[in-house]
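Below, in structure tokens: the form predicted alone, a single chain.
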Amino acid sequence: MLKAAYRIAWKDVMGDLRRRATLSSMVFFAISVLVVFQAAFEPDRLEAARLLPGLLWTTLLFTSLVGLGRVFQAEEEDGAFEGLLMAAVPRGVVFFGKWWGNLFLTSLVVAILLPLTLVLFNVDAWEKIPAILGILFLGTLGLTGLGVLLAAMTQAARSRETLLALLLLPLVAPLLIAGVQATGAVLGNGGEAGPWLRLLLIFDVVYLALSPWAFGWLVEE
């Protein structure tokens, strides 16, 4: 089942690399909000070191959305999303491997986007990266996961897009708000993170856990 699911995933991620079209987009994305922040706000280094949770975390957001509205687009324009569900592995399996796609591309944009935005924000935490990353995948694991979910909802609708928006900001805005607070306890803005971390593993166990049977449920309709 592992080995169908990283097949899948696999074939997602290089031919997107082939292609060079959601992880470009994202990247272009995710570099375009960041400096209009940067252009929009001009702050000196403490107000960037404050603003910096927020920035990442909404600018994170916002390119997932790029992501995620791409995530069943190759099998919509061939016509093999039908083939896709008759593959003899369970819904689940279909679902993890579009997931673990999905979160290989997000987590390579995440990983550019934050050297970038202490850079453009002249913010010197250095030093602090890894734990930052860590939150920031954390975050990532339960945003992709629903993202994913809802994604395969609202392929077929015309203005899947915004649909797509609509549906998860509300569904994900706990999640965020306890990644934004950790990063800004590691920061030193203030409070502790390790109640915030708690709350995003829930949030990610609880995504996690249902999407695959949510998925399954879905295409079966």
Given for the second form:
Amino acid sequence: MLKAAYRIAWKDVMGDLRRRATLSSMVFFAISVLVVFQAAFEPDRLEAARLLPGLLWTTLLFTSLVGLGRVFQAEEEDGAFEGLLMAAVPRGVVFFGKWWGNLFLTSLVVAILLPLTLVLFNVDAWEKIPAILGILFLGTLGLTGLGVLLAAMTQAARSRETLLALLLLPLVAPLLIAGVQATGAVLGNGGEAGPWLRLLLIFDVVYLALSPWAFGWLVEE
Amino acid sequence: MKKIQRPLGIGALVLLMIGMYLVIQAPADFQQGNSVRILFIHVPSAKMALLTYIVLTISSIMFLWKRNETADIIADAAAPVGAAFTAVTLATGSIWGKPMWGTWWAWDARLTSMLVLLIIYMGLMALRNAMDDPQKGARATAVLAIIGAVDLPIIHFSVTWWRTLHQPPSFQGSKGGIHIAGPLLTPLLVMAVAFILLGAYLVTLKSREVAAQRDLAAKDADAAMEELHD
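Switch from the form predicted alone, shown above, to the form predicted in complex with its partner chain and output its structure.
After this comes the whole thing, all chains and molecules, with the earlier chain placed first.
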């Protein structure tokens, strides 16, 4: 079972790394967002330290939309989605495969995004990188879980990328709040990280438990 | 549907008229003055915004579970009605907030979750409209409604932690009692019942419209098929 999910994820990740399609566009999109933020807010060192959690999370959120828009694109182009669904495994396993592929790519982007932001915005928080990476990864779990489900939902819709953003952004509001607050707490902007991490975990558990079932209902023929 | 529509409409109209009369008769609040009167629309409409979402979620579950087309029609009809109640809640809250809080809008917990609820209602309508295949659209919308139902408590609970300015709920205080003076409570209850009837009436009306449109679309498709055969 898990092996089937792993194979789907492997196919997606390898295909993407060979064509350098999603990963590179996500990374360059993230850099563009950072440039736009810098041009719009022109933060000095102190302001940058205060803005950093919000910067990281909004950039991650917008960048994840780029990746999510392509989760089912390869199957769509080749008309292979029905084939994937005919695989002799439960639909939930297909969901996990798709999710793992997206999770892997988004986590890579996160790992590049964090040091890049610290350098570009001149924030001295190098010793806190492991803690912040941990929080970002915890958020990425729920973000990609819900995101892949919504990508499946909007796959057959007209103007699906707009619709995906319209649906995802309000639904991940709790994750964004919890992520920003927890990151801020770790950076010493005040507050405690504990309760916010718990909220992130609740979000992750709820969506990763719900999504495989919901995916099954969505693609049922 | 058609049979209950008229009694619901008449009941809603009569109760709304009685309720408005009671609201005008009620004494002004000693702190809020006449501004308090807008709450007789604001509070029932906020309750209806949530109640409509509950109805929408139950119909969505029934549709996914039993493949019941009527359930899907009700879910389809409930979305715009709920969105309207949510918009009325936000608008009346804003009008009340300007003299009372000194601002039209604040990123308070309940305002934020109401705004997100409005976006979710809009998302439900947009998703259904964006699907060419009505069957797929119905299924996707039903799943989205359930995700929204799971998310709304999490959103509410996260923004409550985040920031709170809104006063404690009018109906259940921290001790679970009702702390509104009698002369204001009666009109509020009448308005609440009137809004429930109004909501039921609007959903019935919209359901009939949706059902008629679907019939028409099916007939159009049949006619097109026959033309192809001829």
